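Single chain ahead, by itself, as structure tokens, in the form predicted alone.
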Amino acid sequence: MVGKNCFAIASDRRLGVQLQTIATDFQRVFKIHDKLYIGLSGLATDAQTLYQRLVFRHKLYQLREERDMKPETFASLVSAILYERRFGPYFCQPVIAGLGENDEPFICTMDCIGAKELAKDFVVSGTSSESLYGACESMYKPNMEPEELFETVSQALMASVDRDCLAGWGGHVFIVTPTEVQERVVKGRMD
């Protein structure tokens, strides 16, 4: 979800195989650089493999270009990597969030073969996406400050994962501004 020169990216903490819970502190949001993050919902092993490939590609880009990747460029890279594996895809739905030029927030999501969906307000993915759309649509306001954005994202996340038995156990919320990154853990239902 985007705010005024900032963005928030959040995920729940449950790792499970269907109805069986494996871990309750699983990290799905990964840092690419200080102003660019990616959230990977889906199969955990594919998410970790895809993240390692993306870090490798970003480091090669840094060596060649001597700068960090812009969020738009990174989204195209992720889309290309996913599309090249379209016949045996990574079972992941990436959410890309970053601050571009002039600290403008950029958010994007895609399906498992790399079809991009750009938005100006919020994007969602994962098992709770239907209830997340409703919660985000009702709570979102444009130009929120970082603290208000954190409250909105946290409330939307908790409201939607409480309606989904395959998600939960709290959440990780990252608030990224041009000067700092705040990572917070939100407590939720433990059942």
The other form holds:
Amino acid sequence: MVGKNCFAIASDRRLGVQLQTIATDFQRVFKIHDKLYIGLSGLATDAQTLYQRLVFRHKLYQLREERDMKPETFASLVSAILYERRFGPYFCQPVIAGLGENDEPFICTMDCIGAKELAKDFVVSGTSSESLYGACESMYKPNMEPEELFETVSQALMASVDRDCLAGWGGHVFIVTPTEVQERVVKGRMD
Amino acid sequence: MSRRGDWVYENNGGTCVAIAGADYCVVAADTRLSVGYSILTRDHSKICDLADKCVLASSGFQGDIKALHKNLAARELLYQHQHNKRMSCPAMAQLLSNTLYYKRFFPYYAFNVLGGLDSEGKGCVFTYDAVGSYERTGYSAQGTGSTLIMPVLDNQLKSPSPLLLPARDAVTPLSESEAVDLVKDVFASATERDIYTGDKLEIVVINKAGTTREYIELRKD
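Instead of the form predicted alone shown above, give the structure for the form predicted in complex with its partner chain, please.
So here's everything in the complex, that chain up top.
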């Protein structure tokens, strides 16, 4: 979700196989560089593999270009990597968030074969995506400061995952501003 | 759309919401009727007044919904003739459940929310699945926009856990106008993201003075 010169990216913490919960501290939001984060929902093994491949590509980019990748460029990279596997896809829906030129927030999401969807307000993915659309649409306001953004994102996330039996066990919220990153674990219904 | 000759249902879309208060009940539904990606009409009511303190909102297959409403209205009239009074909301709730389960093996494709005042004058909302499983709650949403609306109602109306003792009321302490504003807000959000919800919103408020109706414009795209 986009705020005033900042953004928030959040995920739940459950890892499950159908109805069995395997882990309650699973990390789904990964850092690419200080101002670029990617969240990967869907198949856990594909999320981890994709993350490893993207970090690899970004490190190569850093060596060649001697700078960090812009979020828009990174989004195109993710889209290309996903489309390479058009007929045997990675079962992941990424959510990308970063601060671009002049620390302008950038967010986008994709389906599992790389169709990019840019948004100005918020993007969602995962099993609770419909609930998240409803909650975010109701709670979002433009130009929120980091503290208010954190409250809004946490409330929307907790309300939505509480209606989904495959998501939950708390939330992991990152608030990224040009100067710092706040990482918080939100306690919710543990079921 | 189905080519098979035996598929007898169709989803006409739409969303219904009800919220129970201390002495009122708000029942609301959008007025769009759709088939596939087309709109059939922007002006179709999904709400049926069954008794003076009892209102039913249903979304799903309108053919089955029309039949269901007709059935229930007829049964209510019979009850009136036999008992010399109108049916109470909890009684209608049980009747609706039995009517739905009667067709357990060829169900009514109807997702219902029943709202009204119980015999003590307190708001009550009953929520159903297609085959009659029901529960009295403080608020509910059914239909294509229900997954978008329910988390927001959970967040705003914070129902106490049913595990608490002594049992706490699920009805919201909000005032009638606050509840109506909440309903308008959630429908505005659902209209943005759900293609089957929109056009107009019909809000029915039941309290001890009677029943009032209000129409609000929603996005038409």
